[in-house]
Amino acid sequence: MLLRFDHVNCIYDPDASEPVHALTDVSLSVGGGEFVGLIGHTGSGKSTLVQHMNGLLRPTSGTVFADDTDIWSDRYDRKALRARVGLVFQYPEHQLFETDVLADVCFGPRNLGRSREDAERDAKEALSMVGIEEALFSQSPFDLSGGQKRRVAIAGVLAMHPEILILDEPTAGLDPRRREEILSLISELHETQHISIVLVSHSMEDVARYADRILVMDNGKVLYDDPPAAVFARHRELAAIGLRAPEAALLLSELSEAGLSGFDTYAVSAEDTAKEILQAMHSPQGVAADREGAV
């Protein structure tokens, strides 16, 4: 599935004396099994953008296409779209409401008109995907840990078999261990289920580790739409809008500017960064550049 934005604008309270331009002339595409990181400071338009992706919000002007069909055309089934484009909101566990875990995950498939048997099969499969064991299916979702609640909420979206999965700050409020577990889960879903992922985050480190493409938003506009290395190379421009590139990328960029060449600024972990530095120092280009800089 491919979603495409064509010059999309969103204005809140257009008749107000000072209307809010939440999105301004946004043109982009998402889909095809890719992993997209969406970053920007608070109020940059990230949440507004993703709510346009599955038709929760309607553009003030411009068009959102799903596989070349305008999702706001009269006969388009936006209910079916919201199954194909699953959106997991920030703090999704706040949306849990059923008496037990299985019933909660069944809600989405049942709402789409699936039989109870089919809905339960889809729910159990989704719960298995996110690592919730069967012993917990009959428990109240409110008795689970924070990380388990987050997994159940994600399972509720997965049970509808989305082709694109959008996660709005999925690790917000979690401790480092639970944060790592959720990010690893998302990466595994992308790799094993071939679902397109849109990961909304404030953390450059998070998107750097997993995304093959990064969208940077600022004041309702898409400032950059590039592979991670190209985005990190603009660390000064990112800092100007309140975003800090990963520490590894900053270090490699500074070393490059000092004369040591040949780095891949996509490196994020300490191990990868050390490897990049050692490789650059032992390459003819890197050593030559380093000596020239020293002279």
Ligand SMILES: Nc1ncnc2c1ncn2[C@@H]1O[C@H](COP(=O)(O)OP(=O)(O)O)[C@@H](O)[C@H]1O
The other form holds:
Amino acid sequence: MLLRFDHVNCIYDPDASEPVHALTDVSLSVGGGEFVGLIGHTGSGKSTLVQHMNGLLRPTSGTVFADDTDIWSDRYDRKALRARVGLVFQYPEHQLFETDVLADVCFGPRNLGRSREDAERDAKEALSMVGIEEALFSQSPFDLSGGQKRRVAIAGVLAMHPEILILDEPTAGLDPRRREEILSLISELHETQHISIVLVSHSMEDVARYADRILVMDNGKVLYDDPPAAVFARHRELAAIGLRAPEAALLLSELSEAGLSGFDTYAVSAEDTAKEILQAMHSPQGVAADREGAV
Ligand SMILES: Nc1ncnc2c1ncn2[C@@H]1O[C@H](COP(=O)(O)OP(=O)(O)O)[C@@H](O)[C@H]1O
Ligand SMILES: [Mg+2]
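Write the structure block of the form predicted in complex with the named molecule for the protein whose form predicted on its own appears above.
Now the complete complex, all chains and molecules, led by this one.
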């Protein structure tokens, strides 16, 4: 499915003396199997934006379309939309509430009217996708580790079979290892289940490795909507709005400014960056470009 925003504005407390313009003239599309990174510093409007994607918030003006239907038109089934566009909130483990893990993950499918049997089948499947073993199904979600709780919360959304999975800062508060686990889980869901992903983060490094496209938000506006390499090339503009391009992208761009050319890709890991540099150093094209001063 495809979600399309057409000139969407969101103003919180419009009647207050200082209304908050949380989204200003946002037009974009997401879905269609892509992995999109949504980046911006705290308060830039990321959470507000994603809550408009599944109809939890209604635009003050402008339109959100799901496959060309206005999701706020009369009789539009927004409950069904919320199953198709699954939103995992920030710190989703705070929303676990059932007595055991399986019951918690069953909540979404049951709420959609599925039978107990079907809901349990979907829940078990979702729990297995996120790597929670059967031995934990009957435990209280509150007895799990932080990383496990978060995976159970993700399973709760997956059990509804979303076509688009939105994760609002899914690595917040996790140590580097758990962070890595969650990111590779998301990437695996994208690849094996063909779910479109919207990954919200304030860290470039987090989205850099996986995203096909990066949306950069600042002060309620979408500043860039481009492939990662094009976004990182704007590292100076990013720094001005409090975002740091990944270290590797910064290094490659400094080298390129210093006269080494021949980079046609960007790299994120240390290994890939080293390969990229070595390749450029040995590339006749790079040297030729240098000589011609075409850097
Ligand atoms: N429920 C709300 N009521 C009033 N203002 C809000 C509310 N939620 C967010 N805001 C404000 O809207 C702006 C965008 O917030 P948010 O979407 O949470 O940004 P982000 O997720 O990027 O940190 C901020 O100025 C924030 O203070
Ligand atoms: Mg937020």
